[in-house]
Structures are given as C-alpha cells and as structure tokens.
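Here's a solo chain for you in structure tokens, the form predicted alone.
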Amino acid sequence: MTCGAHRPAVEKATVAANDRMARGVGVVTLKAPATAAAIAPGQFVHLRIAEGADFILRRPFSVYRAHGGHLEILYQVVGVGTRALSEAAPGTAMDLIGPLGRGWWVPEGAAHALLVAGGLGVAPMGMLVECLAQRGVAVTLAHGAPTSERLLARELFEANCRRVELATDDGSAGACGFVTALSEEIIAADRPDVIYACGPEPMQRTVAAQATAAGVPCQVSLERLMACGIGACLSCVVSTRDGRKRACVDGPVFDAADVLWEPSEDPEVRA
C-alpha cells in the first residue's frame, strides 16, 4: 500500500456534520466525493474554511477517514481558522485542494505494525488502521494524551487493532507517563515489522531512535507550517539526509531514518 497517485484538484465541499469529541477538539465531516475517492492514508487536504482576510491562506488538515463520498477531519481549536471550523454548521460551503502529499506505505511482507500516536497524532491514522486491518496486518496501538478525554477515536482503533495500550499524563487511563515508555516496551516484547508515528516532534524523534535501535523501519508524519501546500513557497521544509525536503509534496510522511531531527532541550515528551 502506498499513497495515491491522483493529481490534486480543487473541489467544492459542504459540511455534513460537525461534532465535538473533547474540549477544544472536534471532527468535521465534509461532503467531497472526488477527493474522498482518491485520497490515500496519510495524505492531507488544504482547506479554505471561510472568506475574508483571515482566510486568504488555506489550512492543511490530515484526513482521518474517507468513506461514502465524505471526508472526516479531526481538528483542535488553536486559532482563528480552527475556531471558524468548529463553528461551521451543516450546509456550510468550503473548498479544498486534495489529495496532497505522500502518505503511509506498508513494507512488503509486514505482518505486525505498531502505531504510536501522541494526542491528535491519531488524526492521520484512522485510514491507516482500517487499511492495515483489511490487509490482514496485525496492529498494535500505543496512544498517549494529557487526560483520558483526549484519547480520541478509541472505538475505531479498538475495533481494528489486535492490542491497544494507553498512557496519560494524569494517569486517568492506562499507564501514567510517557507514551514512548509504552512503545519501548512493545518493541522489546512484541517486535513489529514496521512502526508508524505521529504526534509532537520530540515524541516522534524518540520513537525513531527506538526503531533504529531495534532495527525496525519507521515512518513519521511531520507537521510544518504551510502556505501554498503544493511545493512552491518552501515554507514547510524538513531537513533530511538527502537535503531539504518539502513536507507538502515530499511528505508529510517520511522515512524516519532519513530525517535530520532538530535538537531539543527535552529528550522526551508527555503526549
């Protein structure tokens, strides 16, 4: 399984539903049949949420699920754009460019996959876990969040994973502490054939190091500020062993072994 080869296109979209999942977190369902039919796990869309000066630039969003001509997007309210998205009622018209970027891929012969998600890092993994399950790949999920309320989409992952392990900062669900402690334990006890990670970058860097130490291939989905979303503006560069890459066209999913991770004061992160 690889990302789709479909050319991105502009599509008019309509809000079909907009539901709250947790405090400050929601899932918007967009009717966008052309993009829904073409998008692959790990790809994203560039969404124009509304008109006006605050919305001249589109916002990039991972696609959580695609089904029946609809896209589901998980979002966290952090600014003007996501605030407007949270307030969009059914019937609201938007437009998007998609599908965009390079998504997840499955190495030949992989039988067991470990997904490591920090907080909203589950957003690009909904389609992935469904596709892995359909292909008969056993899936283990390690999911960390600040509190149990922020452990999103648990029903979807529990339905498609062989094993789900949870960690929270406050101990309200699962282990108390770092999700990277869970991933380290899982890699040692039940070595996967491939690891997929998304979440805060320090967390992804730690998971990448764990994968390297265990000799397991690892893919990471990196978040960068994007302006154009089509590779022209160079605002979303990622440093790699092959030079500077653009997250919008060369990613957002990268082979973790190729990424030159930025130094950080925090060796680990609660997620």
Ligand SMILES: Cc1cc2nc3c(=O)[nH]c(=O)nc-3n(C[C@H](O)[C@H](O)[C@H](O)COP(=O)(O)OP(=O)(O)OC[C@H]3O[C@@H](n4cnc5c(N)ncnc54)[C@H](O)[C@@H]3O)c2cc1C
The other form holds:
Amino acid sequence: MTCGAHRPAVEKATVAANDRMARGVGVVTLKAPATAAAIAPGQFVHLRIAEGADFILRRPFSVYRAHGGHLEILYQVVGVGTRALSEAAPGTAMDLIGPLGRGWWVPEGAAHALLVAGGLGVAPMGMLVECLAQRGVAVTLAHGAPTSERLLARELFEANCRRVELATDDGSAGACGFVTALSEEIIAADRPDVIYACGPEPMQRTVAAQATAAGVPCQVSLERLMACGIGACLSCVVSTRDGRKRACVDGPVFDAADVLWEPSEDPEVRA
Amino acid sequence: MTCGAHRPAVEKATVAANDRMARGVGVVTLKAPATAAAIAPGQFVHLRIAEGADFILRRPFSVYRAHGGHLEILYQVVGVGTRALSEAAPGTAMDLIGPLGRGWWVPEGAAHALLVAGGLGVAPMGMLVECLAQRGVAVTLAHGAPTSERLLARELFEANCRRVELATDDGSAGACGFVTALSEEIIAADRPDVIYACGPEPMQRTVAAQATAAGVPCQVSLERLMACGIGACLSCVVSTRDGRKRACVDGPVFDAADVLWEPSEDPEVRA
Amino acid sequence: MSAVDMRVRIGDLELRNPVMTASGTFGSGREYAEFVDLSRLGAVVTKGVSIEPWSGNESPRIAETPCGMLNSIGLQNPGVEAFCANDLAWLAAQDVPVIVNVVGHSVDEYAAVAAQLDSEPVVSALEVNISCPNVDAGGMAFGTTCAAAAEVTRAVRAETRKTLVVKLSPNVTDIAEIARAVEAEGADGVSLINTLLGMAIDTRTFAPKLARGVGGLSGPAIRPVAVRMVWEVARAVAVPVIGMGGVTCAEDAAEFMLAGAAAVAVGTANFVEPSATLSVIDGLERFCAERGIARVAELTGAAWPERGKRET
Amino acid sequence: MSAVDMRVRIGDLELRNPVMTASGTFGSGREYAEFVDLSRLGAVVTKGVSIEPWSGNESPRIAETPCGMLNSIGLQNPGVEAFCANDLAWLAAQDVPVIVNVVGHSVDEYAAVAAQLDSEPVVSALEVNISCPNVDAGGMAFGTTCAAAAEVTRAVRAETRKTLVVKLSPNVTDIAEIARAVEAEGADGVSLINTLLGMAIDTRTFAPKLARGVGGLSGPAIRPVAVRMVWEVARAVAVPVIGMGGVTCAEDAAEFMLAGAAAVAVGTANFVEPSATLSVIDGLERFCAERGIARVAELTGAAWPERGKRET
Ligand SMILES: Cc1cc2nc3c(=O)[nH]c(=O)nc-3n(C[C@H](O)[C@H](O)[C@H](O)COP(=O)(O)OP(=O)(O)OC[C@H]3O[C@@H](n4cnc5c(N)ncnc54)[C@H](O)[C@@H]3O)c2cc1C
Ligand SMILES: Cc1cc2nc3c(=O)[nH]c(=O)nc-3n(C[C@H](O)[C@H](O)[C@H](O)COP(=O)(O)OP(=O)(O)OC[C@H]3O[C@@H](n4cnc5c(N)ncnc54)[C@H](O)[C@@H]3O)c2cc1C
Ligand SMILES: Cc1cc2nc3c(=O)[nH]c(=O)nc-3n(C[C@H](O)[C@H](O)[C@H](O)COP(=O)(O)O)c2cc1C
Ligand SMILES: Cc1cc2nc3c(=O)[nH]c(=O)nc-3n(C[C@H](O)[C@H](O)[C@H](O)COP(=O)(O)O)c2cc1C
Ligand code: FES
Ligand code: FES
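Having seen the form predicted alone, could you give me the form predicted together with the named molecule?
Zooming out: every chain and molecule, the one shown earlier first.
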C-alpha cells in the first residue's frame, strides 16, 4: 500500500448519488475518474461544495471508497458547507482537488490490524479495510457512536473484518459506553500488529496512549481546518516531536508516537 | 388612477414563469396576489432575488403588468442580480416588498397621451397603457431600441395604443435613429395633453425639454440605486426644485418640470 | 419559550432588550413602522441630525460589494428644528426609547444640537457621531484623534444631562485609546463601529462607483473587524459598549455580546429584511433560553479569557 | 487575442505581467507548481522569513467569515538559512522573479535577514513586512507609526541594493502618511494591504474561533478597503504600488490598477482556485485587448479624476 504518490490535480466532479444514512449523515458519490484511479486509503479531497461569495474556502473530506471512477464520501452536517453538500442533487458539478495528503500505511509484516473508529471516524476507513482484506491482513474493527443509527456502513465492515465490536453511548447497539473501552480490551486480549484510529481527537489520543502502553504501532488521522489543502498556507499544523507538520501534506495520517497532543486544539474540548 | 395609496408589505412570491424575450431580456411572472391586487401603474417592487451572502441588497423592478394574482416584470440582464433572476426556474421562492413608490398619474381631463420609451423604458408602461385605454385616453407610443429584437411587448402596446411609432439605432425596424426624434415630431404634430417618459436618463431629459418647449406636462420615471426602497436610507435621491427627493417614495415617477437634471448621475453618461 | 430577562442598561437608560437600530439605516423609525412594531425594539436610533439642513452628497450614493455595501449619503438631514417638529413629534407617540444621532461640522455645532435636544423629553439619549466618513468637514475627523474626540465629548456633555453615547470610527490605529478618551470626558457609553472607509471602481466606466469616490463599508463583510474592536474597547473601558457591524441574525448579535457588547445595533440588514431587528430579538431570546441563560446581559463579555471557560 | 504589452516595472525590476502572489498564501511557489506554470507569473512572493525559525501560533489558525477568512498563522517559517537552502534553491531553477517577504522581531532582525538575502542572486526584491497582525513582538507594531516604519526601512535599505518594497498595514488612521515615510527612506515600492485585524467568536463554545483570539481578515470582504487605500497611497507617493486584498478575477485586478496600483497580488483566492493567478493574468490581457488598451500599465491610475474621463 502506497502513501499516494500520485500528484494532485483539480478535477471537475459530478454528484452521481447523494443518500441519507442517518440523521445529519449522508453519503455522496462523486464521478471523478482521475482521482478515483489515483487515490490511496486515508487520503482526502478538497471539495468546492458551491461557488459564490459565501464559499471562500474549500472543505476537506476523506474518501471512504473509490471504485469504477467514483468516490464515496461519508459526511456529517455540521455547518454551511456540509449542509450544502447534503442538498446537492445528482448532476451537480463540484470540483475537487485530489488525491491529497499522506494516507494509512501497512507496516512490514503486519498480520493483524485493529481499527478504532469513533462516529464518523469510519469515513477514511472504507478503502483501508478493503485494502487490508485484500492483502490478507486480519482486521478487527471497534466502532463507537452515540446511538445505533450512527454506526455507519456496517455491511462493508462486516464483509471485510474478521471481527466487529460495537459500542454506543446509549447502549442501543453493542456495548454501552465508549469505543475506547473496547479498544483497550481488544489490545490487551489480541495484541494487534498495528492500530489505526480515527474519530474525535480525545478518543484518538486515548487509543494512542493504549497503543503506546501495549507497544503496538498506531496511526491516527487528524482533522485540522484547512485553507489551501496543498501545503502552502500553514493553517493546518499538527505539533509533532519533529516540529509543526502540515496535516494536509505531512498527514492527515500521522504516526501516533510522533504527535504532541494539544488538548486546546479540539474545539469540543476547548469548550 | 391613484398614486398607490396601498401600504407596502413583504410578500412571499413564487416564480410562475420566466421567459426569454430577446438577448439578455426576459419577462418573469411572479405569483404575488396581495401586491398584484394593490399595485398601481408605475409603482415598483423590491425583489430579494436570491438569499446568501452575495445578495446584500434587494433589487427594484417596475411592474409591467398585474393580473390574476400575478405580476409580470420585464428585465434586462446587467449584473449578478439580473443574471440570477434570468436563471430562476418556475417554483423558485422570491420575496418582495411592494407595492412601492409613487406611480404615474393622469392629469384632469387628459384625452391624448404620448408615451416615450427608450429600450426597457417600456417596463413600467404596461399597466399604464392598459389603464389609459380603459379610461378612453388616446395613447401614442414612441418606442426606440438598439435593434428590432429589443422592441418589446409590441402586441400589448399595439392593442392598447391608437398609434405606435418605432425607431431603432440600426434601422432594423421603424425609423433609423433615436426615439427622441420621433417624440419631437409627434409633440409638434399632435400636441398631446400629457407625456410619459421612461428610458435612459439623457433620453428622458431630452423628452422633458421637448415637453417644456411645447408647454405639455411631462412625467418621467427615474432610476436610482436603492438600498431600503422604503424611504429610510436616502440612497436614491433625485435633485428637484424642492430639494433632494427620494426616488423610492417621492418617485420613481416625478413631474419632469421639478427635476434638476444632473448629467453626472447617469453612469452611462459619466463614462 | 422560558422567560429570559432581556433588559440591559446603557447609562441611566434601561432598554427592554439589547437590540437597537443603527443610525442612518432606519430613518426615524417611521419608514419602518409598516414592517416593525417599534415598541418591541430596544431603542430606535435616528439618522444623524445637524443644526442646519444638510443636502448630502451627489448620486450614486451606494454600491454593493462582496457581503457588504458602500454608502456616501453624507448625512443628508433636514436640520434639528425640522427634525424635532416632524420626526420627534411622530416618535413621541411611539412606545420606544429614542436615541438621536448628533453630527456637526464643528465642536460648536455638535454642542448646539445637543443643547437643543436636551430639552426634548422624547429623546432618551444622544449618540454623538464623530465617525461619519462621508463628509469633508467634521464627521470622522473628530473621531480619529483622542484630543478631538475628547473635545467634542466635553462640549456635548456640558450641554446635556441625557445619556450620552459616543459613536467611534474604526478607521483608526487604536480605537481603545479613543474610547478611553471619550469615557474620561463623561460619555455614558460608546457605540462602534461606524463604517470602514472604502471604495469601489467600475471597470466598465473606469470611474469610482460612488459620486464622492470614497464611502463607508457596512454589512457582514466588516463583522470580524467590528467584533475585534468591540472586544478591544469593552476591555478598555468601564462604560457599556453598543456593538454593530454586519449583524444579520441572533448568532451575530450574540457574537458581539460575547465580545463584550452590552447591546447591539442592526444596520444594513434592515435593507434586505425590514423586520430583521425583530428576528434578532426573538432569536436572541431563544438563544439564551436554549442554553439556560436567565439574563441576556450574562452574554456580555462571556468570551473573555478572564471569565473562564463555559461548560457546554 | 491582440498583443497587449503586459510588462510593468517595480523599481529596477521588470515583471512580465502585473500579477504576483500574496505572501503567505502561495508557500514558496513549490506547493503550487502542480497547478500553476510559475514562469507565467509576474513574480512569486514567498511567505515571511525571519532569522531564526518561528513556530507560529496555536491551532485553530483560520476561520471562515462572510466573503473572507481570518488567519493567525503567526509567520511560522524555518528561518532564513533553511529557507535559502531549500526554498530558494528550488526557486533558482524556476524562470520567475522571486520576491522574499522579510519579517523580524526587531529592527536588527529585519536588517539581518535583508543582509543575508542580499547575497542571493535568485532574490529579485525584498518585501519588508511591517504589517503582520499575528505576532506579538514586531510585525504590525512596526507598521503603525511613521517613525517605526521609517526606521525599519532605513535599516533594511542599508543592507540591500535589491529592489525594496515595504508592505503596509491597513490597521492605521492614515496609511498614506506611512507610505510617504517609507518612501522617504528609500523604498522602491509599497505593497498593500496586509490583513485587517479581526476576530470571530464561536457562539456554540463562547470562545474565539482562533486560538490566538484575533487574526487577519483577507478575501473579497476587504477589497473596498484595500482599493480605497491603494487610491490614497498611489496619489501620495511616486513609487509604484502593489495592490492586494480580495483579488479573485481580472476585473478585481483591474479595479486595483485603476485605483493606482502598478501591480497586484492574489492571496486568499489561491486557496479556492489554485490556478487563480493564471485566470487573472489571462483575463487582464483580454480586458485590455477588448478595450484597445495597448499596454496594461495604462490602467494604473486611470480612474483618478485628474486623468480626465474615458470614452467608452
Ligand atoms: C483531512 C480531513 C478529512 C475529513 N474528512 C471528513 C469526512 O470524511 N466526512 C466529514 O463529514 N467530515 C470530514 N472532515 C471534516 C470536514 O472537513 C468539516 O466537517 C467541514 O469542512 C465543515 O464544513 P462546514 O461548512 O459544514 O462547517 P463550518 O460552518 O465551516 O464549521 C462548522 C463546525 O465544523 C468545524 N470544522 C470546519 N471545518 C473543519 C475541518 N476542516 N475539520 C474539522 N472541523 C471543521 C468548525 O470548527 C465548526 O465547529 C475532514 C476534515 C479533514 C481535515
Ligand atoms: C424604480 C426602479 C425600477 C426599475 N425597473 C426595472 C425593470 O422593470 N426592469 C429592469 O430590468 N430593471 C429595472 N430597474 C433597474 C434594476 O433595478 C437594475 O438593473 C438591477 O438592480 C441591477 O441589478 P444587478 O445585480 O443585475 O446589477 P449590478 O451588478 O448591481 O449592477 C450592474 C449595473 O447596473 C447598474 N444598476 C444596479 N442597480 C441599479 C438600479 N437600481 N438602478 C439602475 N441601475 C442599476 C449598476 O450601476 C451597474 O452599472 C429599475 C430600477 C429602479 C430604481
Ligand atoms: C446608508 C447608511 C447610512 C448611515 N448613516 C449613518 C448616520 O447618519 N450616522 C451614523 O452614526 N452612522 C450611520 N451609518 C453607519 C451605521 O449606523 C452602522 O454604524 C454601520 O452601517 C455598521 O453597521 P451595519 O453593518 O449593521 O450596517 C450609516 C450606514 C449606512 C449603511
Ligand atoms: C494564510 C495567510 C498567510 C499570510 N501570510 C503572510 C505573510 O507571511 N507575510 C505577509 O506579508 N502577508 C501575509 N498574508 C497577507 C497576504 O499576503 C495579503 O496581504 C492579504 O491576505 C490580502 O490579500 P487577499 O485578500 O488576496 O488574501 C497572509 C494571508 C493569509 C490569508
Ligand atoms: S491547508 Fe494549507 S498548509 Fe495545510
Ligand atoms: S432606497 Fe432608501 S430612501 Fe430610497
């Protein structure tokens, strides 16, 4: 699995389908053959959701799956851009820059991977599980969400994972509680060769600490507000042992051991 | 004919039809029953063509005709707002404030009226000819445009006017030249009891001078950039013998004899 | 909706809610009476009034810009006498506090207008406009140095016992310094921001879009600048701050209050939505109710770091 | 397309066209090389460079605002040595004039960076940034008084014979005065505007959206302010003005030139459209061709009243 050596380009994409998955969550399928052919698991695209004065910036989205010239993106409506995305009808033109960033990588000789996803943290993991399954890596997925409705894309994961463990805050499916309780158990019981985590930053931080404690390599996919998406503006920095790195080109996937977690960086935590 | 004593209100209108009339010119039909019932000839509506950050201001449009709960507006695409208007599909919601302003009035005992329209100057004259015809006032229309395609709405005027004289800059219909040559002739030959003029400001100014010279009362419908449209912001002033007046409430129709023409006020002339 | 205490104070003046109109965008209130029940407003702030009638600037007087507009009205007004006879007389019959925006070409003119208004019972407060960018003499010139701002404030203060608010210009290096200067001269509050000096040129005609060339920029485009200035000023003075600049909805109003404003004014937004003030009031009440905030005044300065963090 | 002479001069520097990149929005050009043939640009203006590496501000560093954005990057850069070794070495192989944006915490630091860059043949000009609102020491502090602006300019001028441009802050009462002060100290040109100091507060969390609180506002929202300042400065100084602030298309660029700019820079617009600079260049050539304008430089100041009226 490569880190995406393909050069990014602007591609005129078209919305092929746009379906609701849960309250405030949807999946949009974009026809974007060049990007679909080039993108690697964990990379993202920088979407120009709409034109006009109120869209000064593009919005970054992980690619959930890429096949047959199409990209699938899972999105959650959190503001004006994602609302517009949720309203985009099939046929809508929407240009994107992609493929962008450094995606997940598979360490030499890994035979068993643990994926830990909080809520929409599954969004960059669709291509990852497909790719791991294809390479014969055994995958366990621990997936947490506020409620069962938000446990997204279960079919894909069930088809490609050896084992799927679920947790919900309200107990409506799987264990009642946080996904980090599941990951802790699985790490202790199973000792995976590699851990991949995505979700709210405090969750990723906890998983990273669990991995360190168990001595298992761990990768995290971090979100930052992004202006350019291509490494020029320095709006998206992540503090690492090696200085401030740009999430858009040096990430979004980082080796968790390199990340200096800053509690103040997550608006949810800051609040 | 009243000057529109009805109080203005915000009405949620809907686009019922939107048709191209000529290159860059169209007619939009809005379903707006309250305004359609209340509006008088020469009054206007203040349209919120689209929502969103790039529409900070409404746009004023004369009402060409009002019937059966609908308003017809003739528009010319000159910028971002009128472009959006030209693209509004039937069913689009578009709220408006109306009826606004002081429209045309018919002087006591007038039996013969001359209407002088330059280009889209016919836009506020549809209701006027219908109303004059209904009252038995004989109407002559002098209508000029750059080319025959831009001589709009000829059927309506031919049906309601005793006489229609046309002029085009390129001679493609009617006389070759300016509409002010027609008006000069007609005033001299016919001596109408009242003149109504609308079109580019230099044209209106010339007609006003012809009317003064002939001693015929003349009304002009003036355009100004408008923010509020209801008399509060003073962005739309017209210099008159009686000081600066607001085109949105004291006009847009003024007695030409009161207007102090300012050549610098027309961007076309300023250029 | 749970009952939120929406009252706020500006000097001696208690307002039934923190939402007022921005001077020059609401006429004297009369023009909007078809669209807004004025008695629901925190206050009506009138357009600027001078001693003699002013005829204002040539047309075109406005231009639309990205998320904003330029104006160069130039304080056209009928003079204080006609204003009292017509506008104030009409406002006297309305159940709403009236704040009159005062302008002048000279310190003496400001003082003279204030003196005349001091005897009008319907006037609740004066807003001294030392920040209009659209006149050559006076206007903004008084708002760009501490000395001149202080001098105007002192002169007006000497003529009135009414609540005195000074309206500050954003076209300065340090607005907090000007705010402190007018506070020291007895201002009961400051309002900000007036418009940012701006310009637009027509690429078709190669001429400025406004007849006067430059004008004042208002609307959502300037909100970040306005919020920043409210933040700076509210932490520099003890008197209440009235925040404005691009308020279009309740969240915008809340943003100004979080930055430190005791009240807000709605300007340009009235043009697109004549009842904008009412949606801001209703929305602000809902905003508080949803968050269990009992008094809207608790929002004031709630984003300041020294206030500590909020549990969400 | 008829051949329009697109060349313009800034000091000793001849540019093949008047469109450059705005510092901090285009990296060192390398990041955009996939999207833009750099050899088509008037110049690449690099991000700000200091003597030592700077780590910049905490995240979040940006926020979107109506027709604009706030940033508080804080001049993160690897220091002049690493910059020369990496960025300049790469730029040396590109066929495009390079203008390096220079920053410092002190007058001495500005001078030291300038001295080091003076010996780099690939550097065509220096742009001295006395206007960054995002650092506590230095940055904008040097751009808000004539004395400090003059002092930095003098110190840098003493260290370099290269074309020297000073980048001015819009957060001042009188930008023309600052422009005259730096011109008097030997600046070959001035560029403006840097960002307007602004702020946005999250009404969900009650905290500023930027970790640093305040930041710099850029994008179309600020264009009217920028055009006005270019208009004022270009009429106050004899040296060429580089105009920027919200340029997104050829008409915007023309607007700045009509106001008096000799050249323009494209900033925030690169983020939404990586090839924005190229459409501005092509559009500007078309703009001139359609109007029978033989040399793009004729646009500079064409809207000034003293130039007389244009026949359309
Ligand atoms: C590399 C990367 C991959 C991402 N992948 C996905 C994905 O697959 N699906 C998905 O739904 N979202 C994804 N996001 C987040 C997505 O970009 C934001 O939700 C989106 O930009 C919000 O836009 P908006 O206009 O709706 O919200 P805004 O109105 O701009 O903001 C609303 C809220 O969202 C936060 N926000 C805005 N932009 C971002 C951002 N870039 N990152 C994090 N928070 C943000 C704001 O701070 C604010 O609290 C990803 C972000 C990054 C950096
Ligand atoms: C009372 C009144 C009635 C009108 N009736 C009609 C009508 O029936 N049909 C019609 O097509 N137009 C009418 N207009 C003009 C119409 O309002 C403008 O063409 C429209 O607002 C332009 O919007 P825009 O966004 O397309 O142009 P913008 O992008 O805003 O501007 C493009 C050009 O149009 C000019 N312009 C903008 N607004 C106005 C305005 N309000 N008046 C004059 N010029 C303007 C600008 O100066 C600029 O040169 C009327 C104007 C007034 C004041
Ligand atoms: C058309 C117009 C006229 C204005 N007239 C005045 C005025 O007479 N006195 C004054 O102090 N401010 C005046 N202002 C400034 C506003 O009161 C307000 O400070 C500014 O517009 C910012 O608020 P906004 O963005 O909500 O419009 C005027 C603004 C506009 C748009
Ligand atoms: C993300 C970002 C970083 C910037 N960094 C710098 C910088 O390092 N040095 C500088 O002089 N200006 C910097 N600026 C200011 C721009 O060069 C420019 O002056 C300003 O953004 C206005 O132009 P615009 O509206 O086209 O972006 C930066 C602007 C942005 C948006
Ligand atoms: S988003 Fe610009 S550097 Fe990452
Ligand atoms: S448009 Fe506001 S007064 Fe006429």
